[in-house]
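Single chain ahead, by itself, as structure tokens, in the form predicted alone.
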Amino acid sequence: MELSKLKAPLFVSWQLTRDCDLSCLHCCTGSAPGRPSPNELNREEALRLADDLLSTGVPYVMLCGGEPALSPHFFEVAERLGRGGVQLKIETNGQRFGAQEARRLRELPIRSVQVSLDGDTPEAYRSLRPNGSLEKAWLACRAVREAGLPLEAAFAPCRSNIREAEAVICRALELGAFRFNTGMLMRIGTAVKFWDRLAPTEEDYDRFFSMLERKEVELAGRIEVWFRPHSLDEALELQLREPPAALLVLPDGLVKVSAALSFICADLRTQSVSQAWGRYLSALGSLKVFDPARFRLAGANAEAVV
């Protein structure tokens, strides 16, 4: 696909807020209770952006966070986009997502609701989400399916939960998920602070990916086991070789070139989606000489505008 021929991105990942109801050790966005990003888009600005996404013809948007349900305009944004014909994916930790929320979303073109299931025992789950409830996450999954919505399950492998990954796949299948999403833990956000405590060993990862390859075959046709590419380096190299037709929007309207990188290419508070798309395409040219190893040495706090 030649991106320059597209007039708009095919996908937008929109972090509505950095505020969250959990304090997860492995969070890649640095979210936590009472910690929204400075200068987050307000209701008027968010709805204006939603209208711009519609007028630009973006077909698919993911609403995430933080916990998107904590945004006071979450449903207004979802309904503005969905009623305009945009396919939606919702990412949630499931702590405040129940039957009422699921019923409200089922009137919209929901491609999936993704719930994080980082463990199959309360102990493993709380080792990463200290104030979270695994039972609530399971209840959220059931509410999604009872409303007739497509369910995805997400799993972040860490040292304290990686041995429960196979059980979580089985649990996701039992709960009615059509896909299980996972991959190597990203060393960004809050995870940087706790990396020595969180990061699985090479042996852990070897067993993990061997199990995933086995379950991918065993469960084919029943649930997708989605885990490629394996590493962050591989993902970055793939993105540079085959850039996605996607924009990643932060809560304050800034646009990142990649989830794993801190490079900012546009500001949707002052620029249109079309302008941001052009800036993204220009930024990709700057990143052709990008060295992932050099970025890792620079650290997760490196910031740049390209």
Given for the second form:
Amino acid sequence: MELSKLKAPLFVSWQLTRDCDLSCLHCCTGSAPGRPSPNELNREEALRLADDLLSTGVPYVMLCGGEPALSPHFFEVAERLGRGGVQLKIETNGQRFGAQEARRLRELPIRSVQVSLDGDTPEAYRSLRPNGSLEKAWLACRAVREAGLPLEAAFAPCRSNIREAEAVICRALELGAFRFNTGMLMRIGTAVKFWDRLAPTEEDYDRFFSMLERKEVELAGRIEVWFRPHSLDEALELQLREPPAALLVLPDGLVKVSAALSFICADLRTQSVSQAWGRYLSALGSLKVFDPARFRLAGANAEAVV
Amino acid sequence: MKLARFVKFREEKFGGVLFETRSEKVYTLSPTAAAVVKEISAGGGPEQVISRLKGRYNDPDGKLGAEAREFIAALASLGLVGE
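What does the same protein look like in the form predicted in complex with its partner chain, given that the last one was the form predicted alone?
To see the whole picture, the full complex is given below, headed by that same chain.
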């Protein structure tokens, strides 16, 4: 599909806030408690953006963070979009997502709620999420399913939890998830700082991907095991070959061309979604002149290329 | 008959797109296919959809009806429409 023929993006990933209630060592967005981005969109600006997404016909929006539920206007934004017919995916750590929150979302066209399950024992989970509760994450999953909402589980493999991945898949299945999402740990955000401590070894990854391939077949029809593309590098190469009709919106309204690059192509505080879409298409044109191999850098350094 | 739960339709200058958000698959539609999907979104069974299409467009040789029926069957086989 030729993207330039589309009048607007088909998907928007909207990081509502960088603020989070957990201090995860492997966080890909550099989120932590009390650390919203400077100059995040306020309620009026966020609702204006939601209206703009509706009027341009964006069919699918993911609300993420940080922890999106920490944004004071999370539900208002979700309801504005959902009542306008936009399908929603919510990414949460599940620490403050219970029956009440799930019931409120039940009225909306929720495509899925994704809960991070980075371990199957409290020890492994807390080794990455020091102040987090695995029990609360499980309760969030149950609340999602009890409200009749589709559940996805996410798993970031690190040295301290990678051996629990198979158990987490089984847990996700038991909790009623339709999909288990994973891939190699991303060297961006907070993870850069702790990389030497976090990064699994090559042997760990070999075992991990063999296990995923086996589980993908074994559990076909019961839960989808998604792990391709394997890494940020592969995702970036794929994006250059087949650019997605997607905008990545940061908490302050800036628009990134790719999760792996800090290259900004538009500002939704001053520009419309249609204008941002045009800027994104132009930016993709510029990216294509680069050899993907040049992006084969640690993610945090990839911005240097652009 | 209606679009399946996770399927969204958007009109475009070239016709339209169907977006299956669960699998994140995108299907591009010709103007004719987009017209069929628009009628499906308006509701009713396959024959009602085809009847409305025939009322809206000329179909002297019945070709439109046959093609629409075939297209609706293809959408159903892909799980893009349901009851």
